[in-house]
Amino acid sequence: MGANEVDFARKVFASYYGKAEFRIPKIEQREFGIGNQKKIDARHLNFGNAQEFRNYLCNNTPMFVSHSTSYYDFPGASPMQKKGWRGADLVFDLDIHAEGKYGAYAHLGRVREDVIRLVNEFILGDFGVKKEHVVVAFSGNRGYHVHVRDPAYLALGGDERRELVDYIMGQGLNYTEFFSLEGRPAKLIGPKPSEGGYRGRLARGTIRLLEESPGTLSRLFSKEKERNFFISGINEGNWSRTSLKSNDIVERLKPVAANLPVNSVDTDVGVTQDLSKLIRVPNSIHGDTGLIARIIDDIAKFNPWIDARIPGGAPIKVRFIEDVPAIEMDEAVGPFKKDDELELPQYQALFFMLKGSAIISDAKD
């Protein structure tokens, strides 16, 4: 990206930061990091209050800004051992990894569905966190961040946080252990849909599959009488109300079990486990896209191409310096060929400039 594009982006960013709403609890206890060439070029910054932070962004306008998940006595101290750790938010990073510069954006909807499951089934459900302690934010690029600010979780160490991620991802999950043969004649006893955790999740998922695609587990269940009889047994924890053999029933549940975990939680678990990790500041701008890491009130209705764009701005005339595939934003955009020159809405022009695919049309390569 050339100097003209960098200058343009900084002006847009600074204008936004002059009015942006930041919700950073205990900001004076957070370490901050900023980046221009990389996402974090410098860290160990700290600010006494939100106005100090805003002034810094308006006057210096980095391309990326992050804050610690941890709280410290001396957040600006270095090295880390001198900061005086006081606890940390529990943060989850859900991301899409795909080939090519633009490959991930077609899959944002799938990550959003995983975020909904993570929050509703695991954080609010299994972990018992209250909704007011959960903040969901778009990452500004290829995924979402979930911040859990429940005091009950602040003191957890790295190993405990790793265990929570492993649980969410289903590491070591063996659903066959949910079943046993009991009584004479032997009955297959298993989880009920009313149960919590993975047991209840398996039972509810099985019933949902039987109702939505009854022939998937067995052609037997295409018959309403057979299906309803089996479902009535599952509701009571008796999985034997079918002519299928017990071991055959359990084997056929593999596809249901495979969909129980949240598989797009970042597999390196670094954001959750590393207590010195910095995470993008919610409502700041992602320097690779020009999209806001927007705090989301209703994720089911969230559309990043509409809700995370920087508001306002006149259309910008750009020239593409490489081929770009078609992308579904709030509308079909592209494909573009190298040397195509056209006027785009500001958020689209900024996006392609920051991706290194386009330049302001009167600028030279």
Contents of the next structure:
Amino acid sequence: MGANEVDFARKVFASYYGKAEFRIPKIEQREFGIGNQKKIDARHLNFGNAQEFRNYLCNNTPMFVSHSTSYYDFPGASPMQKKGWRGADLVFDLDIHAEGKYGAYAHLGRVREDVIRLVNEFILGDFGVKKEHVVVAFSGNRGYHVHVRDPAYLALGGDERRELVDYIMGQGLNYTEFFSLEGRPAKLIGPKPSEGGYRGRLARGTIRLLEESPGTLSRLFSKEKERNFFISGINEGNWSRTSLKSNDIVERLKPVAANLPVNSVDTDVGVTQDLSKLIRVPNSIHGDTGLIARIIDDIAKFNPWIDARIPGGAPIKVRFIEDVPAIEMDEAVGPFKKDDELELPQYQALFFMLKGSAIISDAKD
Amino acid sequence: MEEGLGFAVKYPFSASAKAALSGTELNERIVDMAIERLKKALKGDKSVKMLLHDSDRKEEIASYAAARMILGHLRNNFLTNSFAVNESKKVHDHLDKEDVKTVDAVAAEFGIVSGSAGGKMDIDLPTYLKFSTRNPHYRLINRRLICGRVEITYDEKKRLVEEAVRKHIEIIPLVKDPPDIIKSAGKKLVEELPKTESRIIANVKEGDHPPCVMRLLEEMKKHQNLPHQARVFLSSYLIAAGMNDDEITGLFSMLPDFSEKVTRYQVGHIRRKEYNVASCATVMTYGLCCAVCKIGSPLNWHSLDDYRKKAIREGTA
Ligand code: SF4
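Okay, that is the form predicted on its own; can I get the form predicted in complex with its partner chain now?
Everything in the complex follows now, all chains and molecules, and the chain you saw is the first one.
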């Protein structure tokens, strides 16, 4: 990205930061990091209050800004041991890895589905966290961050948090153990839909599959009578109301079981279990996209291209310096060819500039 | 339920034990008892004396506090962790003989409060995570979990208390300038400590192993207790890596509940039966995997080039 583009982006960012609404609980106990070349060039910063933080962003306007998931007595101290750890939010990072610069954006919808399941089934359901302690934010790029601020989870250590991630990702899940043969003649006894955790999810997932695409599990269940009889059994935890053999039923459930965990939780970077990690400040701007890491109220309705764009700004004329494939934003955008020159809405122009695919056009009309 | 000094003697970390101690002065006799208590921990001796007189009981409680002072002064991980393991096992033995009310009272010292739902006992998830051991049996994925409550049995609850006691004792406040009798007691004790085979651990440390193995070795070096699966995994890995039984047994002597006889037998058994080294997937189910190496088996670590190894270690792969 050239100096023109950087200047332009900085100006847009700074004017957004002048009015942006941050909601950072206990800001004075958090460590901050900022980045220009990389996501984090400098860390161990701290701010006494929201106003100080805003002033910093308006005056220095970094491309990236993140804060610790942890709370500290001395957030600005270094090395880490001197900070005086006080606890940490429980944070999950969900994203997509796809080929190419623009490959991931087509899959954002899938990550969103995973976020919905993570929050509803796991965090609110299994973990019993109250809704008011959960904040979902767009990451500003290829995924979402879920912040859990339930005081009961604050003191958990890294290993304990890892255990939660493993649970969510289904590590070591062996669903066949949910089933046993009991009685005489032997009945296949298994989970009921009303149960919690993976057991209930497996039962509910199976029933949903039977109802939505009846023939998938077995051609037998295409017949409504067969299907309903089988489902009536599952509701009572009796999985034998079918002519299929017991081990055959269990075997056929494999694809159902495979879809129960939340697969897009990113453990590579260790945001959940590594208590020294920094996470993008909710409602700050992601410097690779110009999109806001927006705090989301209703995830089912969230569309990053509409809800996370920096509002306002006049259209800008850009010149593409490489080919760009078509992207489904709030409207179909592109494809563009190298040397294409055209006027784009500010958020699109910014996006392609920050991605290094376009520059501000100097051609006069 | 038993109360007063009888309770305090068995559970010397409890609030009532602390209350019972107020006004008790540290003296030679108590410090000697503390040394005895620590030495017994080294041997894994869980026996307890019957104490009838209040004065004896108070001294016994004081010996626990004095032992903690000695540990706080010495800051020797091996001693501290041996003490923590032994004391927590003693507590478990006591709990096995107690009525429900007493078990509940001890559990409550650590914030372990169980509820019941549908005739089953359960506890809240954060507490469960804090005090469950790293054993596949306790992995969350194998548990019934509803609305932040984890189903447990009465026996499991006692096991959680044992773990809570162990963790509590492991964290010893630093004692900077202790009374002279504590200092000299510490000195005496260190002289009698078994010499650990630091030579062997040094060799292995320099060695080049996958992150999961390095982490276990690190923990062992700090004399932390390792769960059974971790020991079996480590033994089979080290055997495959070419260590002999003496070396492996020497290494395991760093563990706080080390018994040479048992270890030798187990390592020999693993070698004779030609145990396969667990795959990464299995190591993961034990909760021992701590990186993303994408190598299928920890043994394949040695086929990676240095660049890749470094990237994995630093988490930038
Ligand atoms: S991926 Fe395999 S080798 Fe690497 S830490 Fe995990 S278990 Fe060990």
